[in-house]
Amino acid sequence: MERLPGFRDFYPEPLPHSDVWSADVRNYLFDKWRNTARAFGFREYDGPPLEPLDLYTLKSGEEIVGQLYNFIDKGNRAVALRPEMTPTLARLVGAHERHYKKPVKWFSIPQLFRYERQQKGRLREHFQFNADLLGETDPAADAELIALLISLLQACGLTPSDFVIRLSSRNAWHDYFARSSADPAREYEFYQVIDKLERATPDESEAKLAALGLSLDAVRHFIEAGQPTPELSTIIQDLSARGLAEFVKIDYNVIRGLAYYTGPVFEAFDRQGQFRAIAGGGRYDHLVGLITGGKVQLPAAGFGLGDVVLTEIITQRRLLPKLEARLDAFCLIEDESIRRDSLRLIHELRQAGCAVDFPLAPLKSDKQFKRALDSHAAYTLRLERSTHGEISVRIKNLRTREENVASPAEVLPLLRLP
C-alpha cells in the first residue's frame, strides 16, 4: 500500500532513502517558529482541518472548488479540506474579537491541502507557518509582520545574501489603474496579469493588457521607476531603525494574486532564483467583514512561510544541524536482580525531564552499551548493589570517559546536561 501522490511520509532520521521527509527537521522547524513568534508576543491559535465549503468559496469564488479537497459528508454538508488558515482566522475573530485586545497577534502551523499539478516546491499538502495581526492599520503593524518573518528566515541560518522580502502595493497599483482609461470593473482581471507577469511571455501579457487597454511598456515604466507610496516608505524605515533594511526592497512585480488583499504585499525570495517563493502575504482590511457578512469590520495583515520550499533551501544551502536521536542517559541493567531499582530510578529521572531510556529485556552488557552509544546518550548509568543491600550508581560520561558513583537521590545533580 503506497501513499497518494502529492503527500509525504516523515521518518525520523536516519531517512532510509531519499523519496521520504524528516520528521526531525519538521520539528526543527516548527520549534524555530514557535520560538520567534514568542519573541515577538504573538500567540498560538488553531482550527480544524476541515471546514464547510462555503466559507472557502465566499472569498475566492467557485472557481477555487477545483483546487480543494472536497466532498458531501455523512450530514450532506458540503466541506473541504483547508486549502489556507486565513478564512478559519476570520471566522475565529470575527465570533468572538470582543474577548480579545487590540491589536491581536496570533500564529498557527497548519497542514494545508490543494488538489493541483505537483511541481518542484509545491505538494497537495503542507505545513505553513501563519502569522496575522488584526485590529491596527497603522503600517508599523506591516513593518512587524516583515521583521518577524525576516527573523524566522535568520532563525534558519539565511542571510542578506539568501533572500530578499520584495515589497509592493495594492493601493499603488489601484492608483495606477484607476489612471487608466480601463474599465473598473475588470481591476481584478488586471491585478491578476500583473501577478503572472515574470511567469508569462511578453507577448501573452501584452495582448492581455491590451484588452484592457494598457500597455506592457507602460506597466514596465511603472515597475522600473518603483516609486514608494507613504505606506511602503513608513515601513522601509521601520524596517531600517531595526537594522533590517537590506533584507528589503520596493519591487511592483508582486501584487499577490488573491482578491482579498487591500494594501502593502509582500513576498520572500530566494536571491540566488533556484526556488519558488519562500514566503508572501500583506494587507487584508476587509475578510473579517466578508467573512462575518458585516458584523464585524476589523483591519488585518498576515503572511504564510510554508514548510516544503524553506526546507529545500535550508538543506540545499547545508544550514541544518545534526538532528540524531540523542539521549540524556541510557540505564545498562546488566543485572536482573536489580532491575526493579532500576525502574524506579529511570522514571524519577523522566519525571525531572531526562531523556532515559534503557533495555526492555535482559541483553547482554555489550549490546547494552553500543545501544547506548547508538542512542547518543551523554551518559550511561549502571545500579550496583553493596554487600549491605544498598543502592548505588555508577555515571559514566560517554565524552569525556569520566565516572562517578553516588546514591540514586545523587544522580540527577550529577548529570551536568545543557
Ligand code: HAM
Given for the second form:
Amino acid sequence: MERLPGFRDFYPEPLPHSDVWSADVRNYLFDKWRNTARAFGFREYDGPPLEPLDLYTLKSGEEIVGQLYNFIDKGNRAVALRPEMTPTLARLVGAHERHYKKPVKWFSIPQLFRYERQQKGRLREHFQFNADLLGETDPAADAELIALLISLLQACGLTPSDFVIRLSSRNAWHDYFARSSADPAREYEFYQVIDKLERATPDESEAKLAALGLSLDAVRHFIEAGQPTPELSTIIQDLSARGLAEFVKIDYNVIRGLAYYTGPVFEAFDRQGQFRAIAGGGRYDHLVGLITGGKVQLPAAGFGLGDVVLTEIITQRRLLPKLEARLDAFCLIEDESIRRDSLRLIHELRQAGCAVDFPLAPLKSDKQFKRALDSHAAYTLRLERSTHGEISVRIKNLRTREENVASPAEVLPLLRLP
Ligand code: HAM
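Structure of the form predicted together with ligand HAM (previous: the form predicted alone):
Everything in the complex follows now, all chains and molecules, and the chain you saw is the first one.
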C-alpha cells in the first residue's frame, strides 16, 4: 500500500530512505517555533482539521477554493480539510472575543491540506506555523509580526544573506487601481494578475492587464519606483529600531493571492530565489467581521510559515544539528535475577525525568552494550547484588569511561545530565 501523492511519512533519524521526511527535524522546527513565539508573548491555540466548506468558499479566494479537499460527510454536511488556518482563527476569536484582552497575540502549528500540483516546495499537506495579532490597527502590529518571522528564521540558523522579507501593501495597489479608469468591481481580478506577474509570461500578463484597461509597462514602472506608503515607512522604521532593517525591502511584486488581505502584505524568500516562498502574510481587517456575519469587527494581521520550504533550505545550507536517539542511561540486565530491582530503579529514574531504556527480554551482554552505544546513552547502569543481598549500581560514563558504584538512591544525582 503506497502513501498518497503529495503526502509524507515522517521517520525517526537516521532516515531509511531519501524519499521520507524526518520526524526529528519536524520536532526540532516546532520547538524553535514555539520558543520564539513565546518570547514574543504569543499564546498557542488550535482548531479542528475539518471545517464547514462555507468557511472557505466566501472568504479565502478562488485559488485556495480550487485546491480544497472537500466532501459530503455521513451527516450530509459539506465539509473541507483546512487549507489554511486564518478563517478558523477568525471563527475562534469571533466566538469569544470579549473573553480576551486586546491585542490578542496567538500562534498555532496546524497541518494543512491543499490539492495542489505537486512540485518542489509544494505538497498536498504541510505544517504551517501561524502567528496572528488581532485588535490593533497600528502598523506597530505589522512590524511586530515581521520581527517575529525574522526571529523564527534566525532561530533556524538563517542570516540576512540567506533570506529577505519582501514588503508591500494592498493599499498601494488599491490606490494605483483607483487612479486608473478600470472597473472597481474587478479589483481582485487585478490583484490576481499582479500576484502571478513573476510566474506568468509577459504576453499573458500584458493581455490580462489590457482586458482591465491597464498596461504592463505602467505596472512595471510602479513596481520599480517602489515608493513606500506611510504605513510601510512606519513598519520599516520600527524594524530598523530593532536592528532588523537589512532583512526587509519594499517590493510591490508581492500582493498575495488570498482575497482577504487589506493593507501591508509580505513574503519571505531565499535571497538566491531558488525556492518557493518560505512564508507569507499581511493585514486582513475585515475577515473577522465577514466570518461573524458582522457581529464582531476586529482588525487583524498575521502570517504563515510552512515547514516544507524551510526544511529544504536549512538542509541545503547544512544548518541542522545531528538529531539522533539520545538516552540519559541504558540499564544493562545481565543477570535475570536482578531484573525486578532494575525495573524499580528504571521507573524511578524515568519519573524523575531521565530518558532510560533497557532490554525487554534476556539478551547477550555484548548486544546490550551495543544497544546502549547505538542509542547514544550518556551512562550505562548495571545492578549488582552483594553476598549479603544488598543492591548496588555500577554507573559508567560512556564518554569518559569513568565508573562509580552507588546505592540505587544515589544514582540520580550521579547522572550529571547536560
Ligand atoms: P500562504 O501564503 O497560502 O498563506 O501560505 C503560507 C506559507 O505556507 C507559504 O509561504 C509556504 O511556505 C507554505 N505553504 C503554502 N502552501 C503550501 C503547500 N502546498 N506545500 C507546502 N507549503 C505550503 C496562508 O496560508 C495565510 N493563511 C497565512 C496568514 C496567516 N495570513 C494571515 N495570517
